[in-house]
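A lone chain, given as structure tokens: the form predicted alone.
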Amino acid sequence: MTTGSSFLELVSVQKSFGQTLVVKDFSLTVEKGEFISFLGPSGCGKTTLLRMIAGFETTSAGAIRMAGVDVTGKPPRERQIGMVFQAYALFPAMNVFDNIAFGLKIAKWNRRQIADRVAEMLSLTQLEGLSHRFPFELSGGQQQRVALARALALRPQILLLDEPLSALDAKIRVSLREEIRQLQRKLGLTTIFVTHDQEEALSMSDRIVVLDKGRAEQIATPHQLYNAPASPFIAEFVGKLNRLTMVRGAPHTGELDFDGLKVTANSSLHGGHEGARLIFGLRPEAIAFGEGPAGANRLSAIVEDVDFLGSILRLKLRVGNEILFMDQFNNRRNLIPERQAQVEVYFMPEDLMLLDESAGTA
């Protein structure tokens, strides 16, 4: 990613269809070569928002603006955007040169330049020796690799790429979007990536838009994003999250009680009066095996559950009437709990997120 300079800007950006305001007062700045990802539940506004920055939805109020220049008003053509659909969109009684060639047709480039640039564009992304093949003979990751090919092929300033990998398998889709990645980086080229997968959107991205009936939730890295949700509705929605009630103990310290259990949350969390129940956010990660270190909240659990995640082994726990899930990574060689079995697990008083204190008192 190239930093410091400002590429495409979104300045109070909304759209109404109708009564109904989708997209509410947005706002976002990228830098150029910067790879953002929109992601949020559907409906939330982020196709609509894509379809602006393409020109293919005019905007009910605010400016977009490319490389310092107000497109608000321009169509499409004279945007200089790359756009992947969903659906591939190719054309089916084209074959894989035709459909790559198309934009550059109509650009009226000569039949060496063609020839050319296809050539450079089969290489890229990995589609030598299918040039003369239909879509309909194509895989569906084949398909979507002519589709980005397509849409790099006229150069364009910025890549748009609106859920260009939810038609496919688990395994094409990690294999395609490590590959886009890389394409990105290699080309520097400005992109914004519509997803509703959280994962796409932690692995790929530099920054993520979360978005919620229209506004923009947070705009952090992936890092950011997930260790410090800036609000209830993201730490719920990126991850899985344990949601704890507590109820706040003396003044000035950081005592919780936890369904009858002593727990202690961060400095930060200090204050306010004795006997608010408040909501805290707890991820399953952060929670181990043993008595941990000093200053840890230690609790005895029973296994209620175990799910074999591949990588992942997910227990449920119920640690008196309540439930937690911990996730720890799977290690052959370590033995796995029997459900009903009893356990200490501890977890660190700066892993709690606070997620509602206005739950009123106990």
The other form holds:
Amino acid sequence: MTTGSSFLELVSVQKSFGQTLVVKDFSLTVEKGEFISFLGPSGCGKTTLLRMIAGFETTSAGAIRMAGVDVTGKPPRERQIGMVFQAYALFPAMNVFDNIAFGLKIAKWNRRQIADRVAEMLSLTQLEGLSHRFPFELSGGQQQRVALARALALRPQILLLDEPLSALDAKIRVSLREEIRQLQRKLGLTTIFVTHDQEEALSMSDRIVVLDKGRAEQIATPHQLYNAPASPFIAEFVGKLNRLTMVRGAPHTGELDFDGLKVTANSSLHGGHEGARLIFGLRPEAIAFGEGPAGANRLSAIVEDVDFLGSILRLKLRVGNEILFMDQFNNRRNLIPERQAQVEVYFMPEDLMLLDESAGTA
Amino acid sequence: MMKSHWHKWVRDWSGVAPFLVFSALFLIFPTMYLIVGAFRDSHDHFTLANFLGLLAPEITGSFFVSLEISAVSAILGMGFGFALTWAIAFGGLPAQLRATIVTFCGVASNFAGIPLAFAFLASVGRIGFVTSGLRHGFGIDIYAMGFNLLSVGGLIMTYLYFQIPLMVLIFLPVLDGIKREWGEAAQILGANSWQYWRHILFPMLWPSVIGSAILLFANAFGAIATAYALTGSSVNLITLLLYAQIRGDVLHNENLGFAMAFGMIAITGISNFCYLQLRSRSETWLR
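Show the form predicted together with its partner chain, please, because up to now only the form predicted alone has appeared in this conversation.
To see the whole picture, the full complex is given below, headed by that same chain.
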């Protein structure tokens, strides 16, 4: 949900630890009420960026503005931020009520106001009846809800979530991420979410910032990121991808040689030098059984293996000397191919994503 | 089936059996023996006279001296030990220095008795090298200033040699359990350092601090070898008096000795009970 006004701005932010530059010239504008995810592999700088926004890390260069106010040098307590940590970080000697009330007590609210706000937060996070329990008496999911309630109690301007779901088991992770998203929408809260789990980022975010080696590789909606990745790194990092090496045929036709088979690419990929070796990406779900519509690239393949992933069947196909992965929705009516069976599959030219044009010549 | 069950039983218990036998022979049976003995006279008749005997000024005095030395050495050990542990845990010291200090504490906490007494006599005794060095090098005569190693104060100082390292060993795991995120969560919720200490760390740490101090107290209360080696009988400790009672060189009333030991067991037992209660409370929070 966005309202169109820039609320959080990171302007050419940099961070170095000694000689190592861990965040490089990072700029981002976040609108009020927007849910942004920082996604990237371990060590890409996403947590460092979040900690700079929180004020736990100083910036080596650049500026951070919140609601138009420069907060670059301000301590965390003056930034009006709520934060949820990966390991909950609940105060162990305090019960649920006191954990949620902590920030309110520090802000010197009176008893009545504190009790009302804590009750509101308990209701919002579905923790009614647990206010007298201590953190060690709660499950991981409940603890993370308390952490969320504590972070929201002071009505922060921005909510920072530092991999809040990674310590939870798979089922709770999915239900809690839906709850967090609903809450965020309900409160219209500007939120930054750090994760290394692309499924979480894709399902929850308005926009995703993919980071690699301290640099923003792409800032885009989940749909754009998955379907139009800006770089080979993103194409391979987000979702599963087949890497296909092909040799360019007649440039004006867009014809390609894939291990002796003729395939065609989208017209936007026409041109270039004949004989050039190109690396393409192809999503497993872009491959389907059958002959497909006119213009489809048709391949004859041998089924090497079938992985049953619940809602999805992942088939490992051999096409000549190349291996392709193909995803198919699991459906009772679909026949599951036998191993070593020969199958006919197809994909559309527009599903080929050019990853690398500089792979040499054949 | 029966045979395999029997084999499993033997395998499960064989490891712990020597310990159980050892505990029974040298802890449980002697304790029972002295408890029973505390209620008997020299003719093996039931009596409470031994406990009335504990009220003799000499015995109550020795209990008080022991309690005083134990309490003061425990409080000082807790204070200095806490500061040292904090410096080790959060002082940003090189990892190698931390490992060295912890290893030293492991050795020092068990360094007691005649070697410890000799070490202190050799350094801060009347002709010890530190005493002489201060006298000749700086013109400072610590004995002329009132210091006496063979006194209650001297004994407390000597006890600190093993009390402070023991505090470090007990308390370091507690401080290692403090998570950086607690401080950060408190900061982002508006707390300053004092408020973080006051509302979060203090309620969490006090059971461990007090529990550790109680353990140091029990540790000092039961000590005898260091005191005996250092002061002989010039400091009236309950352990030294008990030793005299049981050995029977001068005073010989074995059953009174049993009653004194009973009193000591009660004090150390209560101390250990309190320590375990406080520790389990703290561990519940920190797990």
